[in-house]
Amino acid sequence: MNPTPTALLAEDEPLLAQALRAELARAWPELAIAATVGDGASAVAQSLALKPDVLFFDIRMPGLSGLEAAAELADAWAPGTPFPALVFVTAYDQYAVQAFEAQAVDYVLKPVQAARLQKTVSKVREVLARRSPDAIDMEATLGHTMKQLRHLLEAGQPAAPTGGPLRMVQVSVGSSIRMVPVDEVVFFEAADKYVRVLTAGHEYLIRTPLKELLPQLDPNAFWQVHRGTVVRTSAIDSVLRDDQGKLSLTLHGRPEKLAVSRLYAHLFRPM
């Protein structure tokens, strides 16, 4: 931890920003803000740039949420480097139980309680000064919380539809639609407010989000290797892992070759 403990408070809201930075203040007085940001794109650069010590990050933020923002954090986050306690801060019950359940992360609810507060902040201080300098410990934690995201963000994704897997994507082609089997999908990417479908010999555009989409797609068939990137399983060539250790997929069919997120790496292991 650094001599002096610093902060980064991603909360798109001023007023409440305001209020949490005031109650810790109080709560933690040696503790340093080191930057309050409004967006979740936001935290993420600022806290690569920054390394802060703890992360108070608001569940609902424009662009990324916080639990994406962490997510995309802690896959950028460089080897070695202690990854940053982790608070959650939400309006909203149902984020803050599935934090309890996963015994993940702590959270803290709005309006900020400051009994509430203080419970978070020693638990914090005490994680902090557990936190290893050994670097195999830190790539462990590092891994805990990866693990601890997924839990999370598979959560709170939408339920399956009780009509099975999607078997056709309809997509528009000029003014006619064209059906598309899902067998014939290599791979859907997220692309602004599109989603790329792309076979073998063709790419098209749909305008349902990928949040939408995959819990429409068989979890057999495809697999979510990256934040805005599902890949079907049986057009998966080889798993490359650079000198980093960073994977990265071939396929059958298609040149793209496929970033794996840390988030997602453990779905590539040798049998």
Contents of the next structure:
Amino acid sequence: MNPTPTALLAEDEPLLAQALRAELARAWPELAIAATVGDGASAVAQSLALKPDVLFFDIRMPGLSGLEAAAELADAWAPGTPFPALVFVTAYDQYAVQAFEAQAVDYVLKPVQAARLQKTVSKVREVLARRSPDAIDMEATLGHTMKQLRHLLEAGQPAAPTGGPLRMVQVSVGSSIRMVPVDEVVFFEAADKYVRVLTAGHEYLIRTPLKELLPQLDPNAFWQVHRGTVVRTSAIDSVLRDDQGKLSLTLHGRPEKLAVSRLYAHLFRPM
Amino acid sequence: MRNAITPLPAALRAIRLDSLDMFRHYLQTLAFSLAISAVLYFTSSPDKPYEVPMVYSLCIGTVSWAIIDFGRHLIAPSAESGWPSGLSGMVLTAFGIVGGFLAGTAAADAWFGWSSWDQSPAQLRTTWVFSLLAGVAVCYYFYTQGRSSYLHGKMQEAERQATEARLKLLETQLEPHMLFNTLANLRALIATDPAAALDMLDRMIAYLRATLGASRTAEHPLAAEFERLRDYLELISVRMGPRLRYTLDLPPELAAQPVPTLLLQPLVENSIKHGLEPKVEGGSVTVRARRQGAWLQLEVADTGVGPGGERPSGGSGFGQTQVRERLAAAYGPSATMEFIAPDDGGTRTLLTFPAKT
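Given the form predicted on its own above, what does the protein look like in the form predicted in complex with its partner chain?
What follows is the whole complex; the chain from before opens it.
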């Protein structure tokens, strides 16, 4: 732990960011606020650059949600430095609150109240004090964070619509619509406003967001391996691990190599 | 339990489902029969015992009821009256009345051990006509009763749907996330800028009052509509800060035009929720009123992520549907709603309907 602990606040509503700063100054005077950002992507970039000890992430932010930002950050976090203590801030989010209650990541409900924040602060200080510079221990805490994030992200997923898994993907090609059987799809990849649909021989674009597509797919046939990638399990040829410990997939029928984010690395373990 | 899952033929199933209803009909038929027999007894044949007209009447009533009530279930009754529609209904009724008369008379004859067909033609004609009239009257009664209970049900259903729509509107406008975030901002302001907090609180009160009152008053002037939009946008501005810019453009000569209360509110809310909130750099919302000849045109436009962007949970298109329905209810088919999503992002919604002179 640094002599003066540092924190990063991610909150898109300026007044609430200001209020959290003020409350934190009262509850934890030694804490230095390294930066305050207003969206998920900046939260990830600034956290990587500044390596603060504590993160206060709002759940609902433009760009990436707080949960997604945390997952992405954990993914990109270089091994060897301790992962920051993560605190979520939310105004009202039933899923998150439920999930938080089941798990141990701390959270603060907006509006931030002094007494509650005091509790959070002592929890965070305890976590920071217990931290050892031992690299193995660090990997373990990161693993724990991953597990919690997975749990939280799953709790926020919309329920699968009834009517069985999707069989055909309708893609527009020029002025006509082509029916692409889901069984022919090798993987789906989010691309800006679109989702790329890749079969062995073709590539199509559809406008349905990956988030909406995912619950319609058979969870045994398709796995999410990254925030923006969903792959057909039977199309996976091999799983490679590089010297950083990161996983990537090679595929039958497509030349691409797909990166597996740490969040989903648990799917690939030798039997 | 094997019996429970054996499928019944459709006709039998319908009869089974309605057995209570049919029993009620039968009791009513018996009551009618007794009344008819009493009339018969006092008007035509006080010389014979009361038993005679009563047995005839009950027998005819029972057979007629059986033919018609079972028959109408076998010939798929229409939902409106519980009676087969058109010709088949008339044929069934006629068959029920005539068949009831013939079979009922035969049954009563068997009971007393004589034959009614031996009576004089004049007497036969009287009973015939009387029975026919009574049969038609009773059938007409059941027909109108079925119809009115159908209409009553329809009315109740319409009322229930209206209540549901009102509740749903309220639910979306008092969405917990919006409410709690606004309160959180208010709390922050109280400590730092009490004057701004007061202003925000006033806006919130006006917004809540308008939302809760919207289900009670049907129309208000366009100026009031714009004022409520300003309250809402001010609340959101406090929350989003410089990420939100908005323009409300209402020409003074249109200020008094009546519009359905909070008609534009769901559209502006969609622009904020699905257009600007997810956009990192924010953007602007513009609400504009224009007059084009006899038409009034209202426009809600934003520079947000557009419909292709990510939709947070709850984006079910309810707002759009709601506005379309209210517009149709207030102005009929002459009103139009156009939704435009330019490729470079953002959305525009245009409402056009007749202006009040």
